[in-house]
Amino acid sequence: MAHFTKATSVKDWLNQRLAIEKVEKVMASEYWIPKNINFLWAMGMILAITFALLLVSGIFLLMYYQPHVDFAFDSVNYTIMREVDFGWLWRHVHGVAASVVFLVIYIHMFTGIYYGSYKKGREMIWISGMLLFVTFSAEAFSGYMLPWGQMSYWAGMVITNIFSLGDLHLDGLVEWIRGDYVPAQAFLTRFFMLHVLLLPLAIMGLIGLHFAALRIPHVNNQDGEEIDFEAESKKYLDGDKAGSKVMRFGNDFLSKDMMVVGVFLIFFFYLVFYNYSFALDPVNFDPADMLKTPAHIYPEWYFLWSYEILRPFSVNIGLIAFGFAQVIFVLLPWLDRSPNVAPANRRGAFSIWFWLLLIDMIVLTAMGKLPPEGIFSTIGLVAALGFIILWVALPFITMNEKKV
């Protein structure tokens, strides 16, 4: 057993037991943090608040929310909104945190591509933030379904009939899934617990997995460059600060974090407040109605690029197609075959396949709103195969770059 001696305060009874000062130490004082950094690192943290955000309104829309397929569309459109003091408020707060929330995502990963965050043992950090990305995203498509209606219904239907995986005709794995023929009161319950309590446990042992991951390896800085860090620690500890290349998480990076924070924080609740209802689908504020099917269906704006690769092709290809945009970033540190760990600005050909690749999930995105049909479709489908031709090339593309 240890050994405990008589406590001098409250803090130094817990530190006896819980090594609160260790833990203050991994976690904070002594997690040491590259200087050359800009304020994409804050993102992060934004995503952290974000969730937090995500969760505290949940739980106060729980407190009114009934998953039953009667009573679910009424107890969030007019319970929620209209009865519940600031009920609109918390509803608001909720659909633009899951939407912003997305952004802040896909502004994080392309940053970890543009400095090359996944490489030179930081492979894990990369894994472990595709697995939030998949988990959050699960997330959101349970969420959706929630408020019952007309796109949360149909939307509900075509992405559970994926798992039919076309000629396979796996109809008796869609059915497990839903939990009967069609989307039903066992598929609202299910989707509810998910949603509730299964996703965001899940998320928030991946987000203690991905900050652990950060631990040996550390952060990623602006250069690329390689840093010693027990040599650069300790010349901060030794008090030279303006010379060591590194600063403490807490509270010198924190400080740093918060205030970009506040700038996000500022920008998140203008759009709760005045231009919330971008998050808030116009065809979801009809009660679901399976006999009557909406005219064009679509995911949200985060899911439309992957929607729109799966969309122009025939069914088997396109469930090809679309595997492959869910699997193929995860293997990105396997793919990028160059050893250099540099901005893409300065990495030659990977820059251009850096930007065409960013500029092509938003033409994705963009078509994947829109109807298939006439000059739409076509983009769609030279979109859909640039996205597959460019992970393909980037092996080639990066097998031969100089090293910089």
Second form
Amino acid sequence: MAHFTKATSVKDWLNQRLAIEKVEKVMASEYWIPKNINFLWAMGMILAITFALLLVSGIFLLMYYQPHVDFAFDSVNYTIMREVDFGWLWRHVHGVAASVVFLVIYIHMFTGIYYGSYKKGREMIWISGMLLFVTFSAEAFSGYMLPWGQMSYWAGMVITNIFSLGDLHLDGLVEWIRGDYVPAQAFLTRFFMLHVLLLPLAIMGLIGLHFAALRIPHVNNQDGEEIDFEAESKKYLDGDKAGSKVMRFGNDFLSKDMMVVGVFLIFFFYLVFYNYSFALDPVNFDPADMLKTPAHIYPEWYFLWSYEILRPFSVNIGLIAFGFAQVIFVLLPWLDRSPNVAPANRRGAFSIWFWLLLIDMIVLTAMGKLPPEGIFSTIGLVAALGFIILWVALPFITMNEKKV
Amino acid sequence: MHNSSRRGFMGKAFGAVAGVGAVGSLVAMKKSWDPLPSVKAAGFTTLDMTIYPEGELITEKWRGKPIFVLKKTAEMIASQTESQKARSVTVGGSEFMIAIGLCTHLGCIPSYNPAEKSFLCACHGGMFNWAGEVTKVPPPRAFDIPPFKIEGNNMILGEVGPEYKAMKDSGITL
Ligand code: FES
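How about the form predicted together with the partner chain, since we already have the form predicted alone?
All chains and molecules follow, beginning with the one already shown.
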């Protein structure tokens, strides 16, 4: 057994048993952050905070929500919204956070792409991040089902039908996923389970992996500069704080992070109190009706771009294009053939590629929301083809990139 | 050496036991997600086919899905093409268009326009004619026909009768 001495303080008592000083070093005071990074690097912290908000508001919603096809709609729209004191607050926080979290994820992702933070040595950070994105998508979709409104029901119908995989006609698989011929009680209860237990657990595990993946290659920086973290952190600990290229995560960098988080939270609660309706689809305020489809079905804004890639083609090709869009981002570290770790603006053709991709996805998003008619279908088709062409072209564009 | 081979054996033996357990539990997990017997048992609906007015689309419900029933008018019967005739179901001397009312694209419910005698699926703009055939993509095929069995003037949905079997074998429906 280890040797224990009489504790001199509560901290010392804990330290002997939990090594809290060591933990503090690893997590904060000797976790090194490069100095030259901008506010875009604070998105990770914003995501962590938003996830916490989702978790807390979700717990309060969970106490009154009823996962039953006859009561789910009223438990949300009547009990929680009108009867429970401050129930509306938890629902608005939950709904707005679910939407805003995707905005921040996209910013986080495109920051990574812009600065080359997925490159050699940092592939696991990228992959674990993309896995998080996928799990968050499943989490958002399963949560969208729970109020059992019209859009919930029909989104559930349409998305689960995708699993029949077009001409493969795997109707048995679709019925297995639903536990019924159509979305019904079994479907609601299992999506409830996924939303409140299994997927959040997976998300927490993946967040752990995402952070762990950061420990060894360390966080990238604005210039893509390769920093010798050992040497620089030694300089810092020896007192040359100004000369060192790195600083402590806690409490030096954290203060900047929290500043950005503060600005974000003001924006966030502005939305919660004054503009919450953008996150709540009006169609979902009609209870689910299995014999009537809403005139126009569309997903939440954050899925529109991939939905639009599915839409303009015939079923099978659409499904292949859709599958392509789901997995292609994961392969980015290998599709980018250039060894340069540098911001896109110093990388020539890649910078054009980056902005084209971003614009293309915004166009896809806009077209996904509009009804699939006339000129909008055509623009959607062009943008969907553009998306595929951009990704196919990426290896060729980056192969000949000159060293910067 | 002796020791390590004993450990090796224990490792393999444990692996085998755990493997059997893992496969067993996967089977149980798969089966737990299957539709319940009560859900399956409720999967039959009997329709009295004498009550339908001619030329008017009526929506019935079977397994939570809408079922389109359209008793064809004399005019429709006269103008039928061969392929439309093959999709027709005759009960008690009248001809019916009967179909699962879900778009074969992604499963929205197309709405019937009596003036144009056609269906429009609002989701992605697919169109069907009154006989259930696709007139505008993306839907990949005509409306599916639910399994049915004819007994006198009744039609039982969910059971497979000879007429349905013939349609399935000839590829008219899935
Ligand atoms: S679901 Fe009918 S056209 Fe897509």
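Positions refer to the first chain, counted from 1. Because the structure is a prediction, the values reported are computed rather than measured. What we label the rigid core is the largest C-alpha set whose atoms superpose within 1.5 Å from one form to the other.
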- Task: Indicate whether Ile389 shows a C-alpha shift of 2 Å or more between these two forms, with the rigid core used for the fit.
- Result: no
- Message: Taking the rigid core as the reference frame, tell me whether Ala7 has a CA displacement of 2 angstroms or more between these two forms.
- Response: yes
